[in-house]
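Only one chain is shown below, in structure tokens, and it's the form predicted on its own.
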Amino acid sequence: MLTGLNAVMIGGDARQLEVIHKLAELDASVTLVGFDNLHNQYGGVRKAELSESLLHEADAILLPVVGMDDDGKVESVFAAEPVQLEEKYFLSIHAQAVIYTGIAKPKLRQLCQDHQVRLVELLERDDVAIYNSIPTAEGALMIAIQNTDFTIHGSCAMVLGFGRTGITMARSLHGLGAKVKVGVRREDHFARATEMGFEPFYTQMVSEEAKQVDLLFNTIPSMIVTAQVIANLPHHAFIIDLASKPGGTDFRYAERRGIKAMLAPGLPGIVAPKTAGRIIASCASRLIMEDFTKRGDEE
């Protein structure tokens, strides 16, 4: 149980819902900020204005799964406006706080570095990646589906990168019969793909590979689906790039091209947010309970 904590939730979309409950639900007070228009009622929470006495009072600190930008906006569904996390406020976090988030950009990196805050970012951890994977994978196909005039059963697939969300995209095009390609890095990896009946290659060789793709799934946060690659493609082919912007895709030449390329991160939020809510909320609240039960003992 988080009975005695204090959580302060600043921003988000509806997997913050699930998060919510979850805290609640072990007990922990909560603070809301940006909630605005939130309407449902949690026993154990309420909403406040953010302010320096908020945060210093905060055991956990809880920002959306994007984080904070490099201006200091943290975004909201449930505001007019998103909220503006100024400096002045991580100066007020006491020293056993915690900010949570799903991805931290470098505004915030540097801001917790330099007040000596304590940073967990929940995408970087394995098991969360690749649960999410899953409805990364499901809206990928949803999103290939509504784009094309042809079935994913018997077309051929390309994925490039084999790490948490490149294994199971692969896995789920190959079992809906489609022949699948992987572009990978390592030696291992190569290996891994042929034992799971794929077909890899490695990646310097994805120009030459791209001949006969009829759906380019890219989960590579660099440039590598460039122009060289993409005037190899099929005319038909359909690009979907799921590595976090500005992605992997070269969509200036793809337009140029005539070949139909779009860039999809965050999927999970947006196809399957109850289903992300809990993963975010199961994980965050056992590693609250962790640091929270760690603090505890100490003193």
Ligand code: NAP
The other form holds:
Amino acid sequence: MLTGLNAVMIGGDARQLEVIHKLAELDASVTLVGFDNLHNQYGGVRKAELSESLLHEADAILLPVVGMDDDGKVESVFAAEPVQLEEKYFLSIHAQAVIYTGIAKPKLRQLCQDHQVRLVELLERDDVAIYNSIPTAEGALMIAIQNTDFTIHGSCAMVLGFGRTGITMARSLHGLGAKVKVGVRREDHFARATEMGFEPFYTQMVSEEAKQVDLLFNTIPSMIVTAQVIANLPHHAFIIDLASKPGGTDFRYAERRGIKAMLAPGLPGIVAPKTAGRIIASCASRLIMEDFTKRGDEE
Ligand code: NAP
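Take the protein just shown as the form predicted on its own and give its structure as the form predicted in complex with the ligand.
Shown next: the complete complex, the earlier chain at its head.
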């Protein structure tokens, strides 16, 4: 349980509702900042304005999945304006408090480093990334189905990258009856992809491999679907780029060649906010509990 723990949640979207619910269930005291339009139905949860004293009292500070931008703004779908997290607030955070965020942009990392505040990036964790790959793959399949006039079953699908998202994507496509080619750069990934029934190739060969591809799913966060690759794709092929912005596709050339290509960021929060929220809530609450218990043992 988190009895006696003060959590301050600043901004967010529908996913944070699951986190609030979980923390309230565990008996934490939760203060919401930037939730003016939320009808509060949780016991032990109150709303407040951001202040130095509020952050000074906090044991856990929770930011949205996208964190804080480099101008110090924390977006909230529950308020008309973003919350402005100025440097002075970091000075008031006490030494044992922890900031939990999905991802951290450079400014947040820098402020935490300058003021010796521990920062936890939940999306960096393998467990969260693997759970998140499920709604990501489902969302990518949805986009593929909506944008093509052929079935995934019987099509030739290429997945670039064999990490946490790539493996789930390849397995989902395979389960639907696609022929799945997987672009890897490591021998162990080549072996594993073979064992799983896919057709692996090394990414240096991506242009040659592109010739028969109907659907291309990229998870590599650097330029890989180059003009040369796109030039070899059949005209009806569809590219779904899942890698973080700006993706790994030459979108300009795809448009010029008349090949449909789409950058599809943030799918878990779009197609399954409740599940995505539960993934964050479960991980964040576990980590907060571990940190809180450790602190109690030390004191
Ligand atoms: P990951 O586990 O690190 O997987 C990335 C894969 O790309 C690894 O297999 C890596 O190979 C490979 N790779 C990286 N650079 C490469 C290169 N230059 N050439 C060949 N292979 C390369 O990451 P992830 O969690 O799957 O996430 C992948 C991307 O998807 C990230 O950009 C992430 O932000 C994004 N993402 C998007 C969504 C969405 O909704 N669209 C959801 C989740 C994640 P090695 O193993 O050899 O390093």
